[in-house]
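Taking the form predicted alone, here's one chain by itself in structure tokens.
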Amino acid sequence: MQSFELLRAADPSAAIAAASRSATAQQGASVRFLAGGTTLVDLMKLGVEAPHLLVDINRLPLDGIGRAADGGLRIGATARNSDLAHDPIVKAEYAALSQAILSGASTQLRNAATTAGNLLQRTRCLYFRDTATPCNKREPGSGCSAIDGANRMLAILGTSEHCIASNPSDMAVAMLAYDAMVHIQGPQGERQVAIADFFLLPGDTPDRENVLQPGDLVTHVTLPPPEVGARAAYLKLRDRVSYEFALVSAAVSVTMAEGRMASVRFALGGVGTRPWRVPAAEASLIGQPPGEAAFRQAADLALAGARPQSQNGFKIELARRCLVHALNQVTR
């Protein structure tokens, strides 16, 4: 691990100012905010990340979980994953989010990992994590080793000729299905970004994974008020039962009225370069009675444009079955 400077910030404004000032003064050097460090520290040990400054935000008052002013949920950036998954409001009103978090990592990691850190965790593509191999995400312009290499776990949606790395987050998939809003404070002030717009497709700049600019700090995430009568679930398919990333996952939320689907939200994980949601696929189910044929049609719409690689073509049918099964679960 390369040497770095550690700064403990007194408040969010001081953290942002320090990160922005350092990034400006040392062009080409990186600054990272440190909370749980469950991904960042690993990448630093591997030499994938080499920030010259870590700004410790653990002492900042950003760990609260509670009602938002509109009746929704406000989740602090440093709220630990375990606390969020077991929060009574989350378990009762945002069940897919609780289930998604509990399906990831281990108890020890969930006790340390944070909300913002989970959103910002980087791909588990083995070439990204191996500095001896070319990777456009790690070193732009060097090439994508995964396209002609080991790509079984990687994306089939949102890929480009420069990158096929899949997004690893379970939590983000559920938050996408719940229309989460990411709140950001930075050198230019405060702004909020819908989670659907927070993650970027790789295109020809796979090293840019989200909309954050130098000095930007995620302060909290909000979820809208829960839909009355909604039933939700998170289904994760993986190679082993625990401590494993998704081959395919689905977060779904459905409300029923007179035997027909009145509202439908779903997002897919494990298949996209970012958490994947297709509003047209959800809309195809509105007003329909639940059933296998309708669910499969919606799945086909969600998976339209999939571009499987040499080893992950099975993900198309696996994702279809995953979504159909999850929708069956919540509409029985």
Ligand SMILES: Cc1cc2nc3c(=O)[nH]c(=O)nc-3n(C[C@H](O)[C@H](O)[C@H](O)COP(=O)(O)OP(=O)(O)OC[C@H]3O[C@@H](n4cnc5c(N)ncnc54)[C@H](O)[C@@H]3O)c2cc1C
Contents of the next structure:
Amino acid sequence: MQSFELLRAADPSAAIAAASRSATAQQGASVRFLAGGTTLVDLMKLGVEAPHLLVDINRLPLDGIGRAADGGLRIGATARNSDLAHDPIVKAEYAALSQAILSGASTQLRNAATTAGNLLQRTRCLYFRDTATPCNKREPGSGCSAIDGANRMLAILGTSEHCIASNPSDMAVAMLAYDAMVHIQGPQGERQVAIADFFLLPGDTPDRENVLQPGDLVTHVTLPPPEVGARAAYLKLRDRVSYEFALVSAAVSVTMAEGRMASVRFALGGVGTRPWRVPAAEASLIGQPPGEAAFRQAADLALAGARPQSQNGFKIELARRCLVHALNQVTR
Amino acid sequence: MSASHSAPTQASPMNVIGRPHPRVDGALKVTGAARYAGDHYLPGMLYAVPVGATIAKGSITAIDAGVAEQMPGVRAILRRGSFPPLGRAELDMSSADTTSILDEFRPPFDDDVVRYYGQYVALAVADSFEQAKAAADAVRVSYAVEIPDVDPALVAEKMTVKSERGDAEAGFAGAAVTIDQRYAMAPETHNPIETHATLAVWEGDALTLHETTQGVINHRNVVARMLGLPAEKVRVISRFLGSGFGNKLWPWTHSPLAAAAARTLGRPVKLVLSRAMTFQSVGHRPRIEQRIRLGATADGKLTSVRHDYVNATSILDSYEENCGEATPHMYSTPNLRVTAGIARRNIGTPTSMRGPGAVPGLYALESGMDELAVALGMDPVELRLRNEPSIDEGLGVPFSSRHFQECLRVGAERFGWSRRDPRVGAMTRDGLTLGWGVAACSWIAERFASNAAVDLRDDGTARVACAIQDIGTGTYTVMAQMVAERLGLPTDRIEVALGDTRLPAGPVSGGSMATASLVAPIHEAVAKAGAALIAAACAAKDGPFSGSRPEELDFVEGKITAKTGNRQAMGFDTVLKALGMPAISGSGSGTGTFMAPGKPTVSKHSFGAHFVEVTWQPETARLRVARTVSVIDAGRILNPLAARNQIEGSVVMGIGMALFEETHYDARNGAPVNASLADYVVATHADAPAMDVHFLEYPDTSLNALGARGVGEIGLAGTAAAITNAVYHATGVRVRELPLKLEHLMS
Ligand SMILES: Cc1cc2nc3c(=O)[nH]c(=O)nc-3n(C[C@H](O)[C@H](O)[C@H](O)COP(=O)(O)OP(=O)(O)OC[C@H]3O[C@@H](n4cnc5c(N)ncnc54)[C@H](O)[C@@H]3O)c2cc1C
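Hand over the structure of the form predicted in complex with the ligand; the form predicted alone is what we had up.
Below: every chain and molecule of the assembly, starting with the one above.
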């Protein structure tokens, strides 16, 4: 690990000012915000991240969780994942989000991990984490070791010839299904970005993972008001029972009217280079009665264009089944 | 979770032996008072961090330590030539001397050739761990790189016959049904929670190592040879271990490296391996490919068995995974042939991992038996019952004690096996498909030579000492139990000293032999201490027994008694006080049976049967092990609590072996790439099924007076096969490659 300075920011603007000195907010950033540290410190020990300055944001007043003015939910950037998952509003009205968080990591990690940190966690691709191997995400232009290497866990959607790293977050998948809005305060002021636009596809710049610019501090995330009568679930499939990243996962939320699906939201995890959502696939179910054939068709739409890697071709079918199973679960 | 016992043997006087006994060292561990090797801090101590090769084949052309050497706190960047070459100690498991064994013969920094990824090429030593790590990362090593060979397809250099009887080929000719299948398993890494650590301290020409070792004496002997010292100049201490599973049995190169660094720099040096390094340089269970051929008559009698296997090993060493150990004695067959071979790869040297040989071997054999049962249309329990041998047909000698059929019958009863519908996928519960599988297990029952000493003290306590180790299995506790039982005392009056080469020489903690090895020396030591007390009491001018002759007295349950007459027995503490002696000692020794020369007269093994229920959700490909029943025939159980813990732990580890564990070597650079506990998947608590462990308690006195064998490894044998057999029953898919993954089952 490289030596670094630690700054305990007194207020958000001090934190932003300090972070804006970095040339990038992406891979290679020389200043990083320190939230729970469960991703960042790990990567610093591995030499994957080497910031000179850590700006500790844990004492900033960004940890609230509460009802937003529009009846939705406002989730502070440093709210702990465990607090969010067990929040009564989240459990009652955004069940897929609560389940998604609880399906991830371990109790100890969730107690430390934060909303923004979870959104910004890095891929678990083995080669990204191993500085002795080429990786375009870590070292642009060095090559992708995963395409011809261990890629069972990696993405089948949104990949490029430069990178096939999967986004590992469970929380972000549920937030995507719920149309979350990411609120950012930067050197130029405040802005908000829909979560669907927050993450970037790797293309030929896999080192750039999101829209954040130097100094950008995620202050909170908002969810729109819950849909009345929605039934929601998060289904995560993996090898062992607990404490493992998803092979595939699905966050689903459906409302019914007269035996037909009135609104349908779903997003997939474990399969994409970013949390994956296909509006046309959701739309295909509106007005239909729930049923295996319709679900399967929607799943095909959601997985259109999937490209298997050498070890993860099974994810295409597993993701279909995961989605169909979850939709069955909430419409039965 | 439950455990129970049948055939209870005679209760011991103090009800100490054979009773569930919590760990005597438990409080020390849960309060953090137990200090492990890495927990020791000495004034002036330096920290060492190895630099591992980032290639798996090639040679070092240059080491540039210029930057690293200038970094704060850095004392030295050691490499080849920084200290005189270390000696070689080439003694493996096949040597007669079982007290100087190692698996990786090449001393560290011996040449500039790199033969596996992570091989140590330099060592950064600094005032703090952080400084040493930063310096190690700053060392620039240039290599002439060659393409490594980590090819998983194993072709043996040559095959060697390990056991043969009859004519195996002819035996297939007469068979009504034959099976010919290949089974492969991925390399596994032990991953004890405590990573390896060495703290090396020199005082003049004498060395003390605070170590993580399953064998202090063996470790001392090997390191002394490498450093060119007489063994008595080296002291090895290992009081507590965060387990080992075999990768702490024999010394690995970091230990002599730490000692050499400490000698070179004149300061104590601590070296703790990272988790990633434990995937590279301290052994693993290698990849193994096995072929099983079985022939049987229509009514299920085996006519022939062939078992051929090849394991990967490193370039310089010839580690052999003895997969055919159990095959010759497991079932009755007139014809049998077992052959073995190795294939060299650019990997670190493999080593014993819990149940070496028998565990992978029985995975293959017991999978084959299940396939044979299916081919015959016969119940797999019945097939096994029908092939019970009356003697060990491999050795041609009787078994000391074998109750395998009872394991099957009791297990079937406890599991509810009679309700099994043999048709694939026919059993369901709550929308899940059930699969029921069974497999046998077997493990050697042997003992090592060992010594022990016992002190009786005038305060009514006793101390027992042996240079053996407690790797977390309960050796402290069972030693206290053995002495307590002999002296008629509760265990809290017994002090146990172990894990230090200054104590009477003891064996490695391996092969499930520690407990069996300790009985004779401890019993003798107690008796000798008693005899010494009698002699002293008789010789005393005055005192309770002065004037008596020793042959008139006995030492029973800690008391001196007269053989005749109704004289009051007197406790050793009272006698010692009367004699004005603070303590009196006795020592004992026991011989070993393991690898003893000459042909054995009995075959000593433990046996068992595992029954497994898996649940299968076809749509989501969700496979879970739901419940298990394990019936184990391991002689008399001295501490049922610790014994059950061993079997349950093995079953959970077996779930990992069957479904999760796989060290992935990258074909391009030879690195074990998933070298962390997030990426190398082991079973978690949440994966642990409902486990029923039952011991048949038939004392086996061929090994020791208490009739105890060992329980540390047998539970892992057979578990993976029982799981994959259950998976076949649920899904109809026969996966012959471990770990079995859900994509294998998606069709
Ligand atoms: C062993 C293990 C298993 C895991 N399993 C799972 C799993 O199954 N599912 C899953 O979803 N996750 C899993 N995780 C990941 C875990 O959820 C993340 O590590 C965690 O959510 C990160 O949050 P943090 O607060 O610790 O982030 P940090 O490590 O503090 O930060 C992560 C990144 O976000 C940046 N950042 C933090 N806050 C802000 C902000 N307000 N504005 C801008 N940038 C910010 C940091 O600078 C850093 O770059 C696992 C992690 C581990 C170590």
